[in-house]
Amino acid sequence: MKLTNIVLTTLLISASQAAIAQDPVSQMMNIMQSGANTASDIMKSGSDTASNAMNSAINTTKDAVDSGIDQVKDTTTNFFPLSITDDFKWTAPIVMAIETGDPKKGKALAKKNKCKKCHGKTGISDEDDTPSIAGQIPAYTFKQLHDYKMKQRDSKSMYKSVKNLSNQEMIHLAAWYATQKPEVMAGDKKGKSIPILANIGDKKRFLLACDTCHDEDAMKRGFQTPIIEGQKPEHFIETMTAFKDGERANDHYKLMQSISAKLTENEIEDLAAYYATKPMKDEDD
């Protein structure tokens, strides 16, 4: 059996190699193609693993990207904790989820919530010891109207508005403040009336002019200092001596609290009327 074996592999090879000979291009060529082919299988194999992979990490990106705004979504009325004696901090996901507000639903609000009662129908106050908040940035409107909710600015018609309020809630009403006209500041900016405090401040005394972080060029570089041309002239002079007497403290290292500190009544009601629109006629005027 074993001898019977070795015979027809014998005569299997001879014949290979006699094939071999007689035809050796026409072998070579099939050799070469199934090489091609093989080469070829392997190199669509890789390639569609290559897209695969790609079209995979795209879909992870994607799905990463989608879901972290979703979590900054979820999580915008839970993103720090409403406790009265936690102080507001600013963090990435906060200034995150202000910039998920949304205008109408903000208007929707303020007719819900009445706030047209205190600060008109567009945000524009019709009393002058009531602040506009038309045109102000979100973040700042959504920090007060937070820091009114914990108490740390004292208002009780305030707190009585904003105490029902979600961070969504309030984010969109910031968002929708801040699309509204504010009014014009008195003083004019190109003009010889301008109080040295204003534009340049006092060295002396260790105070940067006004318009180091007040300035419209420079509230673009920040989100939480106010915009305080047109606002009420009389609402401007209480809240610098309120910060002044130290009776608001809400600013973030004290810095309002240390400035009003060094100004004298004079140059508070002198900015006041720069800033500051023009004060309501009376009714008898």
Ligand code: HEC
Contents of the next structure:
Amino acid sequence: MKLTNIVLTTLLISASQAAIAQDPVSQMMNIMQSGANTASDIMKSGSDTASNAMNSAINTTKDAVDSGIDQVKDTTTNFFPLSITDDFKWTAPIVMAIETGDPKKGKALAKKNKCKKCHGKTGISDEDDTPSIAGQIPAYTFKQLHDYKMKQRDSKSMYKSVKNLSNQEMIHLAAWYATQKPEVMAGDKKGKSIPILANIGDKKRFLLACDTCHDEDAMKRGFQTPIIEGQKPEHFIETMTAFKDGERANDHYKLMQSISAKLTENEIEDLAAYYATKPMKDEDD
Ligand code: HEC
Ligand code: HEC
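Alternate state requested, the form predicted in complex with the named molecule (shown: the form predicted alone):
Below, the chain from earlier opens the complete complex, with every other chain and molecule after it.
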């Protein structure tokens, strides 16, 4: 009996030990299994979330691109008459709209509006004091036409010529003149020294070199900065003097007004002579 008891007890103990021993293992297994399940659930839901996020990001991007395209479309159709007021500011939509200029339409508009009467057939003017506009960058030409219309720049003949033009028509005109060959003026290119103000400037007067902005290289020139090479010296002097006196005041931040105010008459004449005969860099080179 005693032996049986011992055996039984031993058996019971080992059985319960086994049960106890087995329990943590299966518990572990269960925990691990459920852990794995949770992990796979999390991963699955994570990947769902990620793919949802990606899809929604793709859709958002598509929407943004679509609405961007719509905005550009809008810009060229409805934007202008509403948004360019007399208080002109360069904005991305205006810059983009200028790229929509159609030289063919511009040519027809130039004919219809008799621009050639003063500016010549292709924008090389017949009169000394009338600027040549062939080969000029379109952003500058557009802004000047706009400013004459809005009486931000004063000229009776120009006001009459542009007062009935829409912004879009001015953009086409600017595009056409930009495609025309610029004037090449004969001049004594040899032996003529470059005015120091053109390419060096004057630190004492806080004068930047003109070429800092009016660089002959289009990639270095500001998109709105006019080409001044090949300009009629008479117009050059007249307009620099107008800047100096504040009669021409349509320049942003009074940039050209403050520069010309520091120049003497002689310096303006030298610069006019220099730029008149300095050939404009061919954009195709
Ligand atoms: C009756 C003569 C006349 C007619 C016609 C005329 N212009 Fe002008 N234009 C001038 C004169 C003069 C100036 C210079 C005025 C000034 O000093 O601001 C000028 C200036 C300009 C300028 C500014 C150039 C610069 O370098 O700043 C542009 C651009 C221009 N005209 C384009 C045109 C276009 C385009 C037409 C036709 C729609 C036209 N003009 C018709 C006489 C004329
Ligand atoms: C900081 C840049 C900057 C510098 C430096 C600068 N310009 Fe200008 N200039 C401009 C911009 C921008 C315009 C166009 C203004 C406007 O929107 O009407 C302009 C316009 C002009 C025009 C009018 C062109 C025309 O066809 O009527 C002349 C001429 C001119 N500049 C000459 C000069 C000369 C000469 C110097 C050096 C003494 C000089 N600029 C220095 C930025 C500059």
